[in-house]
Amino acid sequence: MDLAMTVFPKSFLWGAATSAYQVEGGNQWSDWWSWERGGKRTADHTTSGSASDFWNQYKLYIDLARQAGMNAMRISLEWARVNPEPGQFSERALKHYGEIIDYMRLQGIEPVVTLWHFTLPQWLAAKGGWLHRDSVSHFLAYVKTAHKALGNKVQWWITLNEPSVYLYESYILGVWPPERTFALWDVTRIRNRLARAHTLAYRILATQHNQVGIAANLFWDTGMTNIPFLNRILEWLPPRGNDWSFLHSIKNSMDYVGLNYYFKQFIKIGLTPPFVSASFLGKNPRTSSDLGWEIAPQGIYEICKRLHKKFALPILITENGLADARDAKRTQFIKDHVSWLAKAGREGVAILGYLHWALVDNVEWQLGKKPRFGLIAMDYERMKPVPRQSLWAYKNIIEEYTA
C-alpha cells in the first residue's frame, strides 16, 4: 500500500481556499467599498471592482477546481451582501450563494464557508463595528439567517477567519479599516467580543452533522539567540498576528482546528525598546515570496504537531500559499508542504484537508492586486482567468497521495 494512503484517506479534502471580498469585489453595502475610496491604502489606489469576478464566473472557477482533482473549496459569505441593512437580509444574496454551493456539490467538491473574513457592513462599522455593544447579537443574527438558509448544504464551517490578524491591522498598525493605531484597549474589547461571537456561532452552527472551527494564523516562531533556553522562551512569547491564545479561549468550543500558515517569524532581542522583535522576511529572494515571507515547509509540521499536543483536534490546513507571480516555486513550495503534513500524519497527528491559498489571483486586502497568490492567474484586463502551471501540478500532488 502507499505510505501516503495510511495518512491521507479517500475523505481527506484537498482544495484551494478564497473569500468573498478578495474574489467578488467590492459592494456598496461593505465598509470597505467605502475605505477603498478615501482609506490609506499602501499599494495602488485602485478599486477592487469585480476583483476575480467570482460572484459572475463561479461555475468557470468551480470547473477548473474539479478538473484539477480537488474535492473541496474553502468560500466566505460576505456578511454585507446578506445582510445590507440593519435588520434586512437579502434574499437574493443568499440564494445566489446558495446557487454557488449547489454547484460545488453537484461537481463533487466539498464547500468550507466561512461567515466572517474581515469586511464588515457599512451600517454596522458606521456604528463602530466590533466595537458596537450590539456587534455579537447583530453577527448571531446573520448566522442564524444563513445557517437557516444554506445549513442543509453545508457541512463544514468556518465561523471567523483570523481574529489576531484583524486586529493587528485594524487597530496595531491602522492599515484596515477602521485605521486605528495602537489602540490597545479598543482590541482587548473587539478581541472578547469575537471569541463570545465564535463561542455562541458554535451553539448555532454545531450538529452531529457538522464541522465547525476558526482558522487561525499561526506562525512558526524561532528564536535567534545564541542561547537555545532563551530561544523556547522567545518562541512562547504572544507574537503580532498570531491566533494561539484566541485558540485557548476557544477551545470548547471548536470540533477541529483550521491552520493558516505561510511563513516561520524570527524573534529577536534588542537593546531598546520594545526589546523583543519579529520579522518574518527572509535574507534570500530564492527562499522567499514575492512578498519577501520565508518560505519555511518545516513549519507546518511544527505547528501541527503543537496543536495536537495543546488540543487533541483535528486540524484542516484552511489556507497555506505563497505570492508568486512567475509560478516558479509554488508547486515545489506545495509538495513540501504536503510532504511535512504527511510526517505529522504519520506520527498520530489527524490532518483533514489541505485547502491552498488561493484558488485564483484576488485582492490582497491594502496590498491591491499586485501580489499573485493563485493557483489560477488572473488577466485583469480582460478580466478572464488562465490556470498556471501549478494548477495542474497540484492535481498530480492530489493523485499521489491518494492513488
Ligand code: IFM
Second form
Amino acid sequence: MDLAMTVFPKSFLWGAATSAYQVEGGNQWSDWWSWERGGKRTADHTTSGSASDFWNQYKLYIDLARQAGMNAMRISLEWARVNPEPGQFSERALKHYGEIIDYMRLQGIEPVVTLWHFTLPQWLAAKGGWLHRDSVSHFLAYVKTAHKALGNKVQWWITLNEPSVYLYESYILGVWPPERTFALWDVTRIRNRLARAHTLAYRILATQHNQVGIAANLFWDTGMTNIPFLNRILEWLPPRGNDWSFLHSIKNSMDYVGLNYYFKQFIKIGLTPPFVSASFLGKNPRTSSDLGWEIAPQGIYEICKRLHKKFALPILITENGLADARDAKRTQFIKDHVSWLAKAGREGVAILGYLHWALVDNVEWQLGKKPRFGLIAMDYERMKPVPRQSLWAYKNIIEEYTA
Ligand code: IFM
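If the structure you just shared is the form predicted alone, then what does the corresponding form predicted in complex with this ligand look like?
To see the whole picture, the full complex is given below, headed by that same chain.
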C-alpha cells in the first residue's frame, strides 16, 4: 500500500492536548475534589494534588511545545474554577486562563479551548449535575462568561469532550462521580441535555471567525467473525462509549468534527448471553499500550473517511496517543497515525490538524497517575517536567510533513 507522504499546509495545527483537572489537579470547587476525598475508590488511587502543575508552570510547558515545533495546543477551562458558586464567576481564574492563552499566542501557539472536559462544579454536582433541569442554563451562563472574557483571544472552541465516554463511566458503570449507576431513562435524559448544551453553546460561540465543535471519541469497530456481511452488522451496532450517534444529533451545529482516536475494538459473537461482546484489549503486548489498548493506526484513516462521508465537515484530531511509560512505542505510534492521516488527506478528506494526547503525563481519572501518556514525563516526586525522546521525534515528524 502506498503511504507516501502528503505534505500538510502551513495552516495545519500541530500540537498536543491536555485537560484542566488532568494537568492542574483537583481544586476545592470541583466534584472530582470531593470524589478524591470521599469517593468509594479513594483507597485505590492517589489524589491528583497539583498534577503536572500546569496552572503554575504553564510557561515552561508552552516553551517546550514551541521548541518541539508545535503551533497549537489544546487546553481546557475548569468550569468549577471559573464558576465556583452558583451565579458567581471568578475574575481571578479567568484572568489566569487569559494569561495562559496570551502566552501561547506570544509563542506562536494557537489555543484550542475546551469548555467542559468531564468535571463539574461541586454546587451543581450536589444538585444532580446534568440531571438537574437547569444544568443547561448554568452551563450556558458559564460559556457566555468565558466567551466574554476570552473570546477575543480564542478562535478554536470545543464545547464538550467525549459525551458518551462520560455517560458510560459516570452513569452506566458508575466509576466516576457521582459513582452510581442510573436507569437508562436518566442516562438518555443526560445525553439529550448534553446535546442541547452543545447546540445552544454553539450559537453563543459561532461567529465568522470561530471554529466550534466537540471532541468525539470514536473507536475503529471491527467485526471478528468469518462472515463479512455479519461483521458489517456487528460494526453497525451502537457500541458503548462511542460518539457516532451524538455527532448525528448535533450535525447542524459544528464547524468541524473533533476526533479523539485511540484504538481498535474487536466485536465478537458468542453462543451464550450477551451473545455480542466487544473488547479493545490487544493480545500482543508489542501492539498494545501499557493499558492494553490495541494500537491500530489504520483506524484513524478508516474513521476520518467515514466521518467525511457522513458529515462532509473538516476534521481536527483533538486527541490520539497511548500510555507508554518507557516511551518505547510513542514515536512509531505518531509516525504511523500521521501517515494514515496523510493518506486520508490525499484522498480528499480535509484534515485541519493533529493534537497528540498528551503534552505531559496526566491524571488518568480513576486510574490516577500510573498511566503515562505524555510527550513530557512528569517526575511527581520532584514536581519536575522532563521531556521524553518522543517530544523531539515529534518535532522531526512535524518538519517532515509540513509544506
Ligand atoms: O485522558 C483521557 C482524556 O481525558 C479523554 N480522552 C481519552 C484520554 C486517555 O484515556
